[in-house]
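Only one chain is included here, represented as structure tokens and corresponding to the form predicted on its own.
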Amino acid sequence: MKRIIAFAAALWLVAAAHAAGKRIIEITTDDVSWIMMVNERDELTVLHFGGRIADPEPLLAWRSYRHADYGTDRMACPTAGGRNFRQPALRMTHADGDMNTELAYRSHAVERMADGVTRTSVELVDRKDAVTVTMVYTAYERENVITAHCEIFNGGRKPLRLHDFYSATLPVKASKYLLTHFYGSWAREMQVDRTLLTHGMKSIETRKGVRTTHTENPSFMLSLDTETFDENCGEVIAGALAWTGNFRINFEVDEFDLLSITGGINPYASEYELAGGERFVTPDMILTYSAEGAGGASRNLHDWARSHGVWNPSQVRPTLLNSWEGAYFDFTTETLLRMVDDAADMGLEMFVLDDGWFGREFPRNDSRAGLGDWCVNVAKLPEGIDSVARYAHGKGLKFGIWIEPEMINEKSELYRKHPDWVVQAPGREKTKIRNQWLLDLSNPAVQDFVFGVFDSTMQLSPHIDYVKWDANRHVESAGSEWLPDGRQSHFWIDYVRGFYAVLERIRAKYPDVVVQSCASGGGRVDYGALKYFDEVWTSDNTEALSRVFIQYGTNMIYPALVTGAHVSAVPNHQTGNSTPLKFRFDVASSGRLGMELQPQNMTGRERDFARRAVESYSMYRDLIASGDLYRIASPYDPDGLCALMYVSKDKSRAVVFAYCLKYRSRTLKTQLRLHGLARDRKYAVRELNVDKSRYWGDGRVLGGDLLVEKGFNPDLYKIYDSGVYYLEAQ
């Protein structure tokens, strides 16, 4: 009877939806549609994403021609069952074994979130079960940025199994798809890769729960009827998940060479089963789309993460000397107290304790020892932590400390206590990573200790300002024992959602402290994360040559507001390579600007140097945090010179940075088109932190349209010339 009045129910609603009759439903931004239709069969279909439509009605009399034994049109949410063939975005298992889910159209509501935000919940139904799906769309009208994502409720009493579940998917029609993604490894991330799309699937994906985004990021630009990568021109759509944990992003091209976008989690060894009256949510697929190149998707993306994406985008960022490279686990109160001195004597605003400082029984001297046990190691500072964070205020730098709260060494008094709270497949090997294990955040009670890691750590000095939570692992041999045996499954999902559950106490707790996400480096590097950290660590690579790659693939899609660039020591100690000074400078102020190294080691010319870059940054520090990027010449292009330019939103002020990557010969000259200045007026140009200047137009007055249609010039041809140069309206 129960399930008789179920069907009668979905019935009813179905032929309601179909007595309304075909209808648009219109999301927009500025510049952007987003234009879906609820057809005769009642199901929701999307018509456009892209340019601003301002009157989308004559749609309603839209027709395709597909032959209805090539499946469906244009789904919304296309699901495993019925017609549909291609990668669904929403599979499921029914009480009854039914495998086949068919969504009818059954309301939408519009409502304002904010001023110049605005959410659009459409709400489908399944024709025969109790099942719920409500994609939800927020437009964000002055960043041109649409997010998306689903929320499935299961109206019946018997639990379902969901086995793919993304957040979105997004139909495109163009004759070309030029795919950029971005791929590498420690030490090496956001490398740029890009191809011609061709029929079938190409998905970029990771399966390792933690540090998920050293090798793949869950981003992408897409350039449409082009096989030419442009930052100025043509029809661009980009999009990234925010999701800390497994992702799968696709891009399947079928026989009618429409191309279907799906993303979310990472459906591998996650079924989830979903009890009666619960509700799975999604998280947001974050899109937006430019008809000004790849420069304009990331400027939105930009726009958009600095209003809305990003933990506390107003905060400034201090400029640091960490002390990982300049000590590692070696030293001493004093050590510490002379690093202080240094910054401060160079201009730095922080300085941040790095690992090393905690552990009784096993006193964290090297990665084998210590990861669970946050008290202080007395033997190595007997003072405490407070000692040096009241002297760092005291010589007016803020003080940072590090963390790792996620992860345990065997050698800790916490594994002793909890060996239980190890991730682990039972009867299985544990395998270590830099000697650690991580530890199992589906389990509530290991939540709370992770928050109280953090909690009394903040307890230790009322002096810290600064947070680096780490995490130096990935998941291998999965498994938990707190989860019961048939839910194993639910691992990887619960694990992130026990991440973010810990990451909203703390900062309810503590709003204020600049959080820095780090995994080894740039394997947290996702708007999942960016929700709750001020920063990422944008690589464990400190080298400059390396990094004007794993920035400039970062800045695509994530903001220099956010990326952490230091200056290190030479020769580097990850690649060995030396670079002169300048240059590391350089390479680092596009970014937050830091140091990472001993400065006891550094010459006096060096250091005069470093006081005079760290003064100069504070000129155009607001134009790193909140300018639009130019990327005016890419590392990639065969010539060996890089620059990219921050303007202010008013176009008053610009800081242009130059990077010459190889011996470009007397016979290779540099001519950079400054896009987005302003042709109608003139700037004052200045080199920084040089003596004598290398560009002719160095202290004159240029036009805008001269240094946009002419080019800019500086003389650089030499391996590792560099140079910043400040524009000033006039």
Ligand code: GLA
Second form
Amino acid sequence: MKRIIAFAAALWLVAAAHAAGKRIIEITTDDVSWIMMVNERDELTVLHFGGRIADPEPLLAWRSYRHADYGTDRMACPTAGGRNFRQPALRMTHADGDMNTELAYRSHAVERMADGVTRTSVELVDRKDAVTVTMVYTAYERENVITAHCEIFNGGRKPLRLHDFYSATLPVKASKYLLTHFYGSWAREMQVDRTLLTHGMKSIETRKGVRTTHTENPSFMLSLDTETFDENCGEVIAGALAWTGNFRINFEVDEFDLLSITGGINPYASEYELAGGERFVTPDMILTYSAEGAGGASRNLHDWARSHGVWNPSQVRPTLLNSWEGAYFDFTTETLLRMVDDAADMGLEMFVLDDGWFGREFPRNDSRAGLGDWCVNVAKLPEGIDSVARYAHGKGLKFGIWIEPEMINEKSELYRKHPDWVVQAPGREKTKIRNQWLLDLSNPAVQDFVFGVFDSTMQLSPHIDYVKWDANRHVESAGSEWLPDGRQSHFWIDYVRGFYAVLERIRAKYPDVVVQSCASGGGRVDYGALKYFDEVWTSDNTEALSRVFIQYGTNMIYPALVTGAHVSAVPNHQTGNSTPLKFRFDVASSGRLGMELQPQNMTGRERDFARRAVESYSMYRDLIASGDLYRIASPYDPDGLCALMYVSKDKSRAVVFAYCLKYRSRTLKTQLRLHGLARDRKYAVRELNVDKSRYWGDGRVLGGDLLVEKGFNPDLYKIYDSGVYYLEAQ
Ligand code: GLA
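Counterpart to the form predicted on its own, namely the form predicted together with this ligand:
Everything in the complex follows now, all chains and molecules, and the chain you saw is the first one.
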């Protein structure tokens, strides 16, 4: 965001102050229009969100769907009060006790933020009190994404109380609304849920504060005018909220069959006192529209994320060996050095030392002690971290390390010093999850400490290239010793703001360190975190069959560039299931590939295979990182086949993955129609990670038109059969 703001100097249009009758305010990208109108009552209303309309001016004459004295129109920022009867985006109690807010248009301004990025700010004012609401819409032209948030300013002298403070409202009119959203918990993140919306309210939300995406993910897809989900056809609106805390997205279908989507910070237990002169800035809602089905909507979001939404998008995310499932807490320097050797031997690019390396008086030899005491456990690693990191660098590998800086064990020197730093409600039980408590990041002293953990860890060695930032519990019995009694309800929001303040400082000092967001696996997968993190740990569930579903859901919204995917041992430590090594590699290779096992337990043949799969990954990893994703077959379809492909932007190369999720019968042939290829080009097709291909087209040159029309039909029928196919235009 900062980079964009730097360009903001180029202010290229400021529209007239003070409304002079009806007017159109248009926010556009290459293919999408978000059209608003200031009506005769000076209200800001939404007329359209969808395909581009070149000339919206005639819409000034558009007749409302409703009788003039029946409630409010489709407000861009519906408030509680006045005639509004829909879910308010903004609800407050004014200083004098008045519960009504009625916003009128005052002015708007359009700024060119960067090449292809335009920001429109619309200022609304309450008709009675000195409250200003600025709606901020940023259009990313090439990616067809528009982000929206609002800023609430108390221009009075006395404080007011905010109850609801959503980022944006999007009214949509269609005959049917099919909602896809993503629920899940530890080790089963981003499961797809789908429902046809009926009249009334449907909400997705979390109230966990931390590990917020271990309930629902703050994202959705909405297929319009249909009861069936389609990857390639039809109109789809997709959205995500950039907030790493409690969120809520409401889908309300009213008595006029109008759907209003209202998303933002969850108002749950979060009443916020806004002092005179204070401004409350909500997080961005990220919205896109595609007429090319869900696939088109995903590609828009991925393009946006890779240009604007994730930290350091052009940095190559290294392949890696992580020590966790291979060693857990049980290692010596010798164990780690052997792992480094093995990682190098298999062609991986980095070794990551996970949990268990720290603690002095309370060494971290299991989950019961040590969190908070971020100094090297010299009993375990007498030569320190640098010796391992240096060794890795000597072998041509990068080095990464695990921290969990927001957490504290009771058995820690930190707890002895700062018991007041723990999130707690005085007089109530401080419940533990995984034997740990949460530090209160609303407290600036705790923010300093958490920044210090990162900073001092980085000082352990000049060879640290990567940090895995974990967070293994959520909030219970919320309360802060730091916040005054009357402001306890600020806790949920101030925690997240404190978290971001720390990350700002870290990124100012360490812009190039690759930092992974982990929260017991995929508990912090959101575009708020990804502003600061390079990638996420998609799930603690490393079992390949489960991963097909988890990665399918995650990559609907988040690009494969950021989704860590590791090959682990069998039987799998989470599920007990055993899958072939090739299947495990073929699944992990569709994300940011890594391994997480003890290589010493692998046979020679397994290591040979790993070496080969890691090498073949290097042929197409740039497609995973920056190509267009096409989902060909859903793992949720009953025929038990999942397939996806990534195509380079210039359509000259592609990689196709296919996975058999059940026995599909020898008599049934797989047919996969490919997408995104140039019909008029010819592609050399090569199957990877096999000695003997089970596809007749392997080694041939086939037309793009043939691959799109007829597709290909590899011989995949047994459970865990899988294939990776590399296509290169001739
Ligand atoms: C969490 C993470 C794991 C691992 C452990 C270490 O569960 O998700 O990947 O880092 O913590 O304790």
